[in-house]
Each structure stands twice: as C-alpha cells, then as structure tokens.
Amino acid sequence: MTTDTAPLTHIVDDDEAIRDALSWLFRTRNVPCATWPSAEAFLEAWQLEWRGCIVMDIRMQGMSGLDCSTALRQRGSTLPIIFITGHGDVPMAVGALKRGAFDFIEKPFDDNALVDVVQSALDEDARNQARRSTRVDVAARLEQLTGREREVMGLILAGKFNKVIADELNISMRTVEVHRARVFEKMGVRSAVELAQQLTLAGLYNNAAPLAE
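Go ahead and give me the chain we just looked at alone, the form predicted in complex with the DNA.
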C-alpha cells in the first residue's frame, strides 16, 4: 500500500545518448524522471497507479511509441504522452494527437520548450488525478453493494418512491427502506441527493433524467 505515487517523468528512448541528455535536462530543472531503453521495458514495469507523464521517441527498435501508447491506453493508463521524433511527418503527428497524445515534438527541440510542455503535462495529470480518484472511490463503493441493493439504488435514482419501488420489486416497503439505508451507508452519503451527485459526477450512472414539458 506504500506504492510510490509521486509524479515521475518517464523517458522512453532506445538511444542512450538521448536518454542521458533528457535525463540530465530534467534533473537540472528539478523534474524527477526515470529512463527506459525500450517500449517493452517500460510497458512491463508500468503500473496503473503511476503518475506523471511520458516522453517517448516514436520510432524505436522493437515496439514503436505509437503502439506503446495504444497498449497503455488499453490498460487504462491516462498518463499524458509527449512524443519526440527525428523524422516525423504531419500525418504521423495528427494520428498521434488524435489518439490522445499530449504533444508531438520534432528534434531538434528547444530545451526550455520541452520542459514547459512536460510541466503542463504533469499539471494535466495532476488535474486528472482528482477526477479519477473519486471515480475509483465510487466504483469501489458500488462493488460493495449486493445485487438487490444495486437494484433498489437504480430505482431511487429514477426518482421513485419507496412504495413504487416495493411494488416493482414485489417486496414490502419496509424491505426497500432497509436496502435504501444500506445503500446510503455503503455509498457514504446521507441523502438521495448526494447519491445522485456522486454517481452523476463520477459518470458511473447516467440516468439522463428527461426534462419535463
């Protein structure tokens, strides 16, 4: 549980000279970083909890940077990725960005510009972190619910009265009350309003209440 989740800038490049240069650059600017000699090495070590950003060459021996980013996204990573390339073209850059890359920089690059970009990538990751952690938290709470409780919760969020819920589930009102109380307890809220806010905010329950009239 003592996982190191401090933001880290990951340098992924198969060229040792570049790795060293970037590493030196970031360290002198007080940006904590780590280096990886290949996409494969990084992918293997990568953990979902990692924060920070990735500075990766797009063309490498073995797995390409683009494929690496695809693999990361599939595994749920949201780390901002900054691609670096020596022989990039417009379609490649467009493709990378449309797939969610944070930036795409050509070599040779300006040291200050790169550090600035990394900084804003770190900022973005920090911002994402807040949202993500509430979502994870809410999802964990949802996991604790029993089937019946989830069922009742759905009907509560549909704005139905306990009486109606009881009818629909063919159980007594009292039972609904019990489930309702458990749902509130497990979800850590004290009212249906808070419950609705929490789930809607986390994007885990889009009831999309139709507007009247």
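Residue numbers count along the first chain shown, from 1. Everything numeric in this text was worked out from a predicted model, so none of it was measured. We call the rigid core whatever largest set of C-alpha positions still superposes within 1.5 Å between the two forms. First, how it differs from the form predicted on its own.
The rigid-part assignment between the two forms places residue 119 and residue 15 together. Remark: the rigid domain rotation between the two forms, smaller part against larger, is 32°, computed from C-alpha superpositions.
Please move on to the form predicted on its own, as the form predicted in complex with the DNA is already shown.
The text that comes after this line covers the one chain and nothing more.
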C-alpha cells in the first residue's frame, strides 16, 4: 500500500496468489506497483492526485471491480482501469469498456500482453496529466485577459481580420492591433494559429474555421 503520487500500477485483487504473481511480474519489468486485497481497501486509501493505472479483478469478495470503478469515477478518478476477467465475465468486461474502462485481460493471461496493456495505460494517464496541466496553465492565462481582449480573441479565433474586427466592435484598427498584441503576449503565443493550437490542446477550443494572421 502507498500514498506516493509517483505513477504506480495498482493491483486490486482478493486472491493473494494473484497479487503476488502480478507484483512480481511488474517489478521484474520495472513497472512500479502497489497491491490491495480488496476494492474497499483501495477506495479507502485512494487519493485524487494518484497517477498510474489500476489492474483489478472484475469479481471479488465484497465490492466487485465494476462497483469499485463506478465509485472511482464518481469521485473524479481518471486512472485507467484494466479488468482481469474469467471467461464467463467477458460480456461484463465488454460492458465496462463501453462505460470507460481502459481494457480487459482474460484469464489465463499472457504476461507480455498484460505488461503491454499496462504500459499503454500508464502512457495514457501521462498524456491525460499533461493535458490537465496545460488546461490549468491556459485557464490561468485566460484569466489575465480583459473583457475587450476576450472579445477580440474570439473574433481572431473566428478567422476575422483586423478591419472586420474593428468594424464589428466599432473601434479603430490601431486599437484592434493593440488588443491583438496584448492577447498574444498574455497567452504566450506569436500567432492566431498558435493561439488556436494552445486552446485546442487544453480542450478549450474546437472551431475548425480558418484563422487570420
């Protein structure tokens, strides 16, 4: 068990032999991991800032893996979940995929295949974390913009040229140029294209309209 925030593969299974086997497998492949004897134990210790992924049996004594995954999502967890399933649990696991599970591995599983899936899940979590960090940074930059600068930015992102923006806002071309420069400076970009890319990466923009430089 752990409270570390470094990326970890959390093994949640009520079978001690499975926990030991998976722990040994991951450690021999240089995949840091932690083990949990039940869904309840994992939920009690879980922290929102944890990074990594979860490898969890879909059926356990007490709370099931599916119920645990539902509880985690309700608490805001974004950790990718890989379910370990028996043959009869495959339809259940497929349903879990539709509700957001990362993948499932059927027993008896191939060691290499499981490690590959876990590494993909860890990579996915790293990408998600990077997107979240970008979103926080961009949101902070947006907070620095004045109301007028936000108006100008919106028209820039709509692909409108300075003259059109000036006419729509009933301000001079020179004023538009000043606002545009301030928007670029505060957002840390050099062009409308960079601005759109930044906002898109942060999940704050999805308009495909052509952009005016």
